[in-house]
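The chain that follows stands alone, in the form predicted on its own, written as structure tokens.
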Amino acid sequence: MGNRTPLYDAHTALGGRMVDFAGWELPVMYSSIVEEHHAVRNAAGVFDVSHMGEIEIAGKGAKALLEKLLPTRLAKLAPGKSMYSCFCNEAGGVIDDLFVYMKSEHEYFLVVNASTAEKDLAWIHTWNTFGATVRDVSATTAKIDLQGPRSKEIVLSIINEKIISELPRFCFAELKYEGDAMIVSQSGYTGEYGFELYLPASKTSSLWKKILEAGKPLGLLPCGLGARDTLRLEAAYSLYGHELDEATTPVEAGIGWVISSEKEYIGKAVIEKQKRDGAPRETICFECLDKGIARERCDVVRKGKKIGITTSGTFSPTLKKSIGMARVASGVISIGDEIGIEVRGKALKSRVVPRPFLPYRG
């Protein structure tokens, strides 16, 4: 038996098909991946993401610690704003990607991947020579993601606060839900307008039930890991363990835009050199022209020669074609070029396309 979120019983009551994910028992789907996917694109979907890790970093040394850990310029933040970034090792490889929320000058809230939470916490402690206070609050913090064009309408029916309707993307508000502190962030992992809601684990079931009740007349569905993956891939968002790992730099992974810090962050020499001079590998998006679905870890070939490997792949319910991402040798192919994706001994004819497959629709 794996770890269970506070919503485990709610998932099984709804008929969720439970699977192991990073040591957690989570629903891969309730009705069907395609149906849940379309609900998010056309109305709204709600996800239990309480398995994610949450870490608080506070004190006068908090800013200096984060400037050591992150390749992204911390000046981009202000109280009430968040940003996407990553931890890198000394060789420039990505230890994890994460979101950083700035509550105040000396207080930050980090959201990290479940599979790397323990590793991340140890990494933070290793480099904490600045006297910052570091607290793992994962066990007491739950996370619900409400995504889709009708998500604002649903949130406001439950938490009638004007600030929610005015939140810009990647900004957040600290509010109260049933008397307890809650973070409402205008962000998400689907390519749609939506919210990420952080609250005490003890209040999760109440909020989940209210969202389902308020959203049902509007077309909302509970969604599992399957739809979460098809949605994030259409938006070409990276997934740790696929596009990102400790042997791949942010430049190679296609998230070089996070590199903006002028401070002496970990891995800077390697990362800055790659950003300036180019990296040996790059991440590309592709669509299959032949019938068939390319999954992760398929060889990518060009003119009979292997040039890389797929990192993610699925059938896109929106585009109605097989799409994916791959890490390939730099400078070998360009947008519009044809490539082959080896699937069961056959090279599926495919084409390199711009990133993302679908632009953000907020």
The other form holds:
Amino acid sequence: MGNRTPLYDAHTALGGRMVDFAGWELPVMYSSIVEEHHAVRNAAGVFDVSHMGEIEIAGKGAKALLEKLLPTRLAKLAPGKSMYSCFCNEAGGVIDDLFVYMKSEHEYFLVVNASTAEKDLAWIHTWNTFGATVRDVSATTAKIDLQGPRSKEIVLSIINEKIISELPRFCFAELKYEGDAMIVSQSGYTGEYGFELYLPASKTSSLWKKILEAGKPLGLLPCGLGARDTLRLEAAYSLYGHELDEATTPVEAGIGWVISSEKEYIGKAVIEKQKRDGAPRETICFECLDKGIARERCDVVRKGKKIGITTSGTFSPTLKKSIGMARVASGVISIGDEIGIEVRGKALKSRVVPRPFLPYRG
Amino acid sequence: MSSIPENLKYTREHEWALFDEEGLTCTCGITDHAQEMLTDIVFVELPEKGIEVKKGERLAVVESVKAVSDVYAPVSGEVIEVNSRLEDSPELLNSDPYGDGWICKLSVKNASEADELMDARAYEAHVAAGD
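Having seen the form predicted on its own, please provide the structure of the form predicted together with the partner chain.
Let's see the whole complex now, leading with the same chain.
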């Protein structure tokens, strides 16, 4: 049996189809991935992502430690702001991608992937020669994502704080929920306006229930990992283990924009050179012109020659066609070029398209 | 509870087969239970007309948003007709798995293979057992 979030019983009561994900029993869907996907694009959807890892880094050495670990300029942050970044190894490969929330000058809150949380903690401890306090709060922290155009009115109907409606993207407020600390962040992983809510595990069921009640009349659906994946892929957000891994640099993964720090961070020599001079591989977005679905780990061919491999692929419920991302040799193909994706011995005719498939709609 | 018509034969892998009176040809598809498990079917790779398949071999491929599933031949035979409507309307497999969502017709090679398939009652027990 895998780990269970505090909402396990709520999921099964809603008919959630539970699957193993990074050692966690989570719903892949409740009724239909396509319906849940459209609910988020057109109204709202709520996701239990309590499996994700949360790490607090605090104390006088916190800033210096993060400057060592992150290729992104820490000066981008201010109290109440968050940013996307990653940990790289000495060779520039991505150990994990994460969000950093700055609570105050000496207090940071990191949100990491569930499958990599232990590895991340070990990595942070390895480099913590700055005396920062590092605390894994994953087990006591729940995370609920509320995403979609109607999510603001839903969250306001539960937590009536004016600041929520004024939060710019990637900004957060530290509020109270039933007497406990809660982080309300205007951000998400779907390409829609929405919120990521962090609260004590003991309060998850109460908040989940209130969101379902308040959202139902507006078209909200509980959403599983299946819709989470189709939504993030339309927005061309990377997924660790797919677009990102330890053998792939941020430049190769197409997130070179996270590289902005002037400090001596880990992996700097390799990734700065790649950002300047180019990397051996690059990540592209494609759509299939032939009928069929390209999945992850399919060969990508150009003029009969293998040039790379797909990292993600699915049917896009919004665009109603097969889309995906692929890591290919640099400089071989450009936007508009035709490529083949090998599926069951046949090359699906596909075309390189701009990233993302769907612009952010917040 | 999914629908399991009495007049069909079933495989353990959740295909159905409808035999003509003489047992010379059969129409096949996936069961209501199979389409419920898959949900959101977005693509069907149909077999080519004229190919020979052996019982248990891959006959077609059904893709839902999340997963790829093989459809196996319930009996050995030649593919004599395919439901080309599925190329543009794969969702028929969800909405009408025993009707408009049929996949193909086979000419039956060994009549004895039909006897090895499950009847509706046996298939119902198979589904209930969660296989």
